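First, one chain by itself: the form predicted alone, in structure tokens.
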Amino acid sequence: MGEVLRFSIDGELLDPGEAFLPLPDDGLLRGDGVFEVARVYGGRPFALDLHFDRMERSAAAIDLVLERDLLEAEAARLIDSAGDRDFLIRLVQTRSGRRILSLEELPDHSATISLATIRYSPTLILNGVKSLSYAANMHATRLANKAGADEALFVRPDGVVLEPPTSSIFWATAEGRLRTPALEAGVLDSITRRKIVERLEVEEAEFQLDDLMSASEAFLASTTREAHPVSRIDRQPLPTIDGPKTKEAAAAFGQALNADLGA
């Protein structure tokens, strides 16, 4: 999470240090709520409608009534207040009905990223839900850091590859086929992932870790990373870093970005 530039709490615009959350609130106390993070390019949000759609699905999955109209109006006002710059907008609604929006600086990402596999059993009732209960995701990153990697990669106990805590993963086989875990495996319906899958030929299935470890190249896809080359997995270097499939995916996402923003 980058430095927060500004908040909107239940429709009130506030600067850092002025924003407070009245207690009790089960969003804070129990992680009971939903959220989204969208990218804003030069003051123009990318695929914000898709983020709100997914937020509605997440809310419905946990029987939370989402105040979408209010959130959309408050997001527009908050984005307008920041001018023509690049940033992230975080959208949160808690079980207590608090609407918390924040503008955040973009995180700094290195040119490539290394991964460490973490065995993980998905919580089936929260599959596909962007809930506030992200403690396992955050701790997985810390475990990966202790193992000498930049980020974690969730792998099911049966050896099926899932995803990193806050992104999707793609890789190319030795024959040049692009692959990514299927949604049915228990991964999030990432919007960046979707934009790439819509524009490229991608094989989606439940793939074993051995398949990924024999890849010629790999990259992560997310709101902040776009297409981020992977350098090694479990200390094993990949044969190619930022190879042709990674570049092809970056170009495909660039096309989606231009189409959405009207550039």
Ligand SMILES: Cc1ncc(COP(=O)(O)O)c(C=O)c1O
The other form holds:
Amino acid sequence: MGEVLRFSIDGELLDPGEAFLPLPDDGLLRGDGVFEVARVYGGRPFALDLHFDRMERSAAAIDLVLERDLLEAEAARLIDSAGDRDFLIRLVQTRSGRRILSLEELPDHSATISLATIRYSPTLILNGVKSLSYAANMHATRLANKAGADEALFVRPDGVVLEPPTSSIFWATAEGRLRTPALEAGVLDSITRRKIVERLEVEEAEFQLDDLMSASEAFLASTTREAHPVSRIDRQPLPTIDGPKTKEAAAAFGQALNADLGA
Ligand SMILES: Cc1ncc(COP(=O)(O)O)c(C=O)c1O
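Would you generate the structure of this protein in the form predicted together with the ligand, following the form predicted alone above?
And the full complex, kicking off with our chain again.
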């Protein structure tokens, strides 16, 4: 998480250090709630409606009524308070109905990223849900760091490639075919992934790790990373880093940004 610039708690704008939550709240005590992270470019949010749509689906999946109208109004006010700059906005609603929004600095990402595979079984009843129960995702990154990599890559026990803890993965075969795990494999319906899939020819299926390990190039896709070139997986270097397919995806995502922000 980047440094927090300002919070909005139930509509009240607060500086870090001033923001407190009444307890008990199962959002904190049990990770019971939903969240989203959207990006703001020069004061203009990208695909915020899609983030709210997904947040609504996440909330519905765990029988939580999302206060979408209030959250939307509070998000607009918080974004306006920060001026024309780049940052992230985090949106949270807890089981007790607290609405927690924060403006955060963008995290620093190195130019390329190395991955370590971590065996992981998706929690079936939370498939596709951005719930606050992200401890497994956070811990996977620590395990990957201990293995000498920057980030984790979840792989199902049956060898099917899933996703990193907070991004999607794409790769190109030696023949130049772009691939990404299908949503049905147990991955989040990432908005960045969706923008790329809408614009490029992408094969979506359940792919084995072998397929990825023989890729010519790979990249991660997410709100904070956009298209982020992968350098190594389990210490094996990719033949090409930031190759033609990664550049094509970055350009496709750039078009989505321009279309949405009207640049
Ligand atoms: C598990 C997971 N997959 C993928 C993503 C990327 O989604 P998006 O492109 O909407 O940021 C995220 C975002 O945090 C995530 O938590």
